[in-house]
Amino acid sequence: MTSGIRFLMCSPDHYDVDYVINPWMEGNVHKSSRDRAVDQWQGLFHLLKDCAIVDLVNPQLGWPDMVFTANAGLVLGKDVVLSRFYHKERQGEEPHFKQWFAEQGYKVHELPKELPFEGAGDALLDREGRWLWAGYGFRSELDSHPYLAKWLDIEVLSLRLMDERFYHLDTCFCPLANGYLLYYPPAFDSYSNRLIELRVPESKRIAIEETDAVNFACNAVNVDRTIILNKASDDMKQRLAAIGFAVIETPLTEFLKAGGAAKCLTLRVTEPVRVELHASATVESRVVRIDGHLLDSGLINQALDLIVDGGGSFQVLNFNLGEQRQSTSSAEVKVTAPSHEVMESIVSQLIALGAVPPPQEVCDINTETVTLPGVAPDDFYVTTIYPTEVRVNCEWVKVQKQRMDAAIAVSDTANGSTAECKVLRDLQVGDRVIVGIEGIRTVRKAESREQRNTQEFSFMGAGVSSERRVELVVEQIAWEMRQIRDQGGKVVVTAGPVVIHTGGGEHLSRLIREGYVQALLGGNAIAVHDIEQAIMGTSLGIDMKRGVSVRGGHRHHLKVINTIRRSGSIAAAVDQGILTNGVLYECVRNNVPFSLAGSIRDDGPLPDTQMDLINAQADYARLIEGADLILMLSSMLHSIGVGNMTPAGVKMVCVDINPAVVTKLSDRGSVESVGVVTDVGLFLSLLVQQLEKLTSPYRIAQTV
């Protein structure tokens, strides 16, 4: 007995695998048995017929994949959009397909030749008819999701595809009768995957395994409780059975070879209009503009690919290529996300490229008003290390005290608008925050390709340095710092007690007296240690000149601790001549400021270890304004938060022997950072010979 419903069909007189557009045609162009296929198509088109109608559309020569008709178009009650195929392979069906459904008396929506869209291959109604769920990422663009939503009047839900053997979200996921769900989970990104969660509850989410899955057998056709597919697992059988479906195996292995199965060879076209819902589709769309050398640095790759990744697509509008070397070059292009969660993701990322929206289109900042202290409204900007303006009245305004991870108050003064990075403890009831992304932008230096490679001295680009570049790495340290030290510059040494273990703190100290270091950060750990070996002679209770341990040497750290809390402090250890020599004894003696963070874990502490984590947080900032250059050595979490504080445009330096800590620590998105692997006491006396090498007018007096 048939029902109402009505499949499109077409007999497989010109099917062969004759190209490779899917991961499954690779190994099988010409391979495929005629015979075979029609024998399979045969045996699928009988067991529609027990249970529905089938109509057919003639097939044509030359045009192989017309046999799967699932891709012709997608239908709702008398309306049908017009696949727009991805590949020019099966462009030509686009007017067979049209011809049939005009025959027919469908009303044929067609869409912007330019834009891929591939029928209910790429887009499946929900078995109730509440929504549609819709796939993008190889064969659909998400920007025809709000075309589907308009024309058919309905819901539609995006899905991203993650997996290139599932191309078309028919491959992976079948909607059932009475909301059921049988799908294929990583064939889709974490977003999608939630949303899908979101729909449907997990008593009617039937999740398949790996094996099921490239069987296809989630390219099933489904007719009221019936399940007709290619093949499936015993547990996946048993599991549908076991909620009222029955299944059907019937081989379509011949057209697995061009990546199809039951779904894929029948497009349904009775689907129900449910005429008390109307469209919707979370898909967002924004226009940025990229400004620079968007090619030779590989700018406009990066954004494209961030957009990409992010779970977006874009569409180049203008692309102005500079005509010069040193010209820059400007580009529009237009963002879709599948929600407005993802849309502020991507350009929240982009922002950090440089990307602005077209000035025409934003002429103010959102901002919220505090109303807790220290807690900032939902959905505020969270800043980054890049030099920041903000788009105040149709003006861009600069952010003041640019840094990482901190939010963004507006103020209006007597002398116009302000804005600053404000930490989250700091903000005050009453603060305006910039809440969104609309009207920020970062500020890139837009170098060319032979500022960046024909600069003999210009510091390294960021990365990892393994021990066989460290020479030519310290080489080019040594040079920026003493053009540094020679220009009244800047340099902040953020260090951790490894200094002192390895036999570095006798080149510290060097570099700190001829004026090489303008101040120290660090914790408890590197001043104790550093007194205990100026006092004792020891580092951790061993000799380190010998490199033995001293009886009772382990006891050595706390006296020196004693010593200096008698004192009073560490300034007053050297003037009472009790401490005589070391990285601290240089910071007093040269007026280099000193500031030392402490922890849960530390002894004594010393009187001058700020123990208030927030103070020192502050001081550390204080600290670092002006750099231009900072050394981080061997100091994992006080060398991450000063790069937090730090903005673009100063010059890092990251050593340890661990590559995984140099990595975390250069891997900041600052061009300016470099890591180098390799032991720091290594370092930094590679560090001082090279810089004995330097001729400098700069001279300073040796302090006895």
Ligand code: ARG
Given for the second form:
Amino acid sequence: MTSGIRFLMCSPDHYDVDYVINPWMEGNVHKSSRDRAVDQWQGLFHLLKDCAIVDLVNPQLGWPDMVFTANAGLVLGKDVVLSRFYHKERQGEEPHFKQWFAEQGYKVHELPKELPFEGAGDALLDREGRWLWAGYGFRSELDSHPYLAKWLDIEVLSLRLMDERFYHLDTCFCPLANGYLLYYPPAFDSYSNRLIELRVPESKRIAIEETDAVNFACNAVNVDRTIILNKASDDMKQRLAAIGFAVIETPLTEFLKAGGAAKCLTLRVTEPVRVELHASATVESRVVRIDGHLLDSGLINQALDLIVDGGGSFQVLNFNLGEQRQSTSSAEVKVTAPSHEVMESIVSQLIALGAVPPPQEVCDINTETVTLPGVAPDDFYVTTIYPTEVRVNCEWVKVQKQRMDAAIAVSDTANGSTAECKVLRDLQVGDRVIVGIEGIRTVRKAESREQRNTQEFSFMGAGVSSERRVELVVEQIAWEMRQIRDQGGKVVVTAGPVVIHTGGGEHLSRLIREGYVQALLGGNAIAVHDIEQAIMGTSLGIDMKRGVSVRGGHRHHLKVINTIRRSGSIAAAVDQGILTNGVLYECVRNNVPFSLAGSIRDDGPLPDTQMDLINAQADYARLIEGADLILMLSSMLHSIGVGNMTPAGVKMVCVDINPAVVTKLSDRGSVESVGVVTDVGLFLSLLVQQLEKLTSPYRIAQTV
Ligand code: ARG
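Could you present the same protein in the form predicted together with the ligand, rather than the form predicted alone shown above?
Let us now look at the entire complex, which starts with that chain.
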């Protein structure tokens, strides 16, 4: 026996697998042998006695997992934080452990009720005593970590567990003497892995393989240069030997059936305090409020999932359930995150869901001044498509020119403060840009049950739509376009060249002619192919009537470009009688403005094509302004560009044969996007047919 190191163990007199509270116990209920368990436990007990003193706590009938004394609490010096078990199956162990600690003269700290923390199973001291690694995600709540920091006066580093097989930190993580660390990286999220890598230099990190991890090789007891564990591969033993550790294997298979091994069966009760170190925890909490049809629309689930997926944890402080079908609910949720960085990323996503700071909490946003033209301060708030308001001098100010992927610049004017979205390149030195997440809210319209139902019917989600469903959606879109036209609204079409290749050109031309389109956005290609078809009857050299390629046809589009270049512009070609039909012809004839944004692969380009992309973006933005509906027809690039500059509230219909494009565009999380997976030529012909069938409700009203 060496040193004065002490461990606490509990003999397995009442040990069994009686219930299932972790994946290892599944299929093992009453399948363990008590005799073998006793033998294996004795094996460990004697090994430990060779290098330390072992204290015993009395086993209790009815609490079979009490053998796992690691979960009794967390000891540092003469302080112990008692466990609060997550599962009721183990909660009865608490008073017995509490009594033992009290009798030994420890100062026992007890966490608030409903705040689970499972002791040294989820909290491991760096073996140099520099800090405490604390796990969360399954058994222990992140909110318990600040208590550990406070009571034990130590720095706490929070690690998030991701794999339910490794539900306690000590199942996949084992700090060793001399600053080494044995661990299984895939058990942690990427943020935690980064934290580990920041604290432990590569030469000191021993990452193990899954085959060792599932043998509980990380669930090891380390005393000086000795590591006691259930089983380890030769490779792992060699790696440990190379850095001076001797591995002693002792079979603990009966305990594996309950999800524990060497480390779980022991609790080190002599942990030296390093007096020069003091408490710190990066864990942050803040309260947000969410309103809406929280239950019906799944908004609350979405918010809570987002918190957990983002690496945080939550506590629902109160929930006011709307009682009527039409009434909304509201909830106050306390969000906890392991660091400021994680908190900001979670809360900015919650803001996009419509979460707001509790009333009166924040009086002002934080801003920083732009010092380099076109460059925002590091921590700038990135905008979404949702109407946004920001808190300035305790007032909510509406943000102008809402769009996504911009920064918000605020300025003081004679009539108070204003805020507007600015893309990076437009930022000027001296602009005050909002940083962080304080005092920002987005306004999300609460959808009614009815809206959600129609949305379900029309929204194709990620799925490929069936023929009939396409027809239904087209009916709806046609109806809507008719209404917009009759009310003098605005429909913008973004179109790719596929519209022409698939024979949709004549239908789109007709829509323009009949006043259904108020602006057309596209690239060089749609115009070139449209004009090629108008002048030569081919599209990329294919005869559009007969569907066969025309000899030498591949040169047609260049001939056409040349012709228009000679005219000077598309409009001039129309005036000169050179261009007499087609999509662009109709635009010119009907005074429908269009913008053609250039790209690296453009032939020509046509004189109308805007090759300065910043100008092209500005043109697009101008033409989109005030749109009620945007039809995106088979053009991924131009449609995504448009999507980014369009605020929520504008209905977007995205038609593409490729479901990925449709999902990408309709997945803005906004109620107003509809995706249709189909051939765009077919879609346009159905749309024209539907519009023909429709009689305007206003016209009926007039005739009656
Ligand atoms: N069956 C026990 C449980 O699920 C096993 C505890 C293992 N202990 C540990 N420190 N990993 O709680």
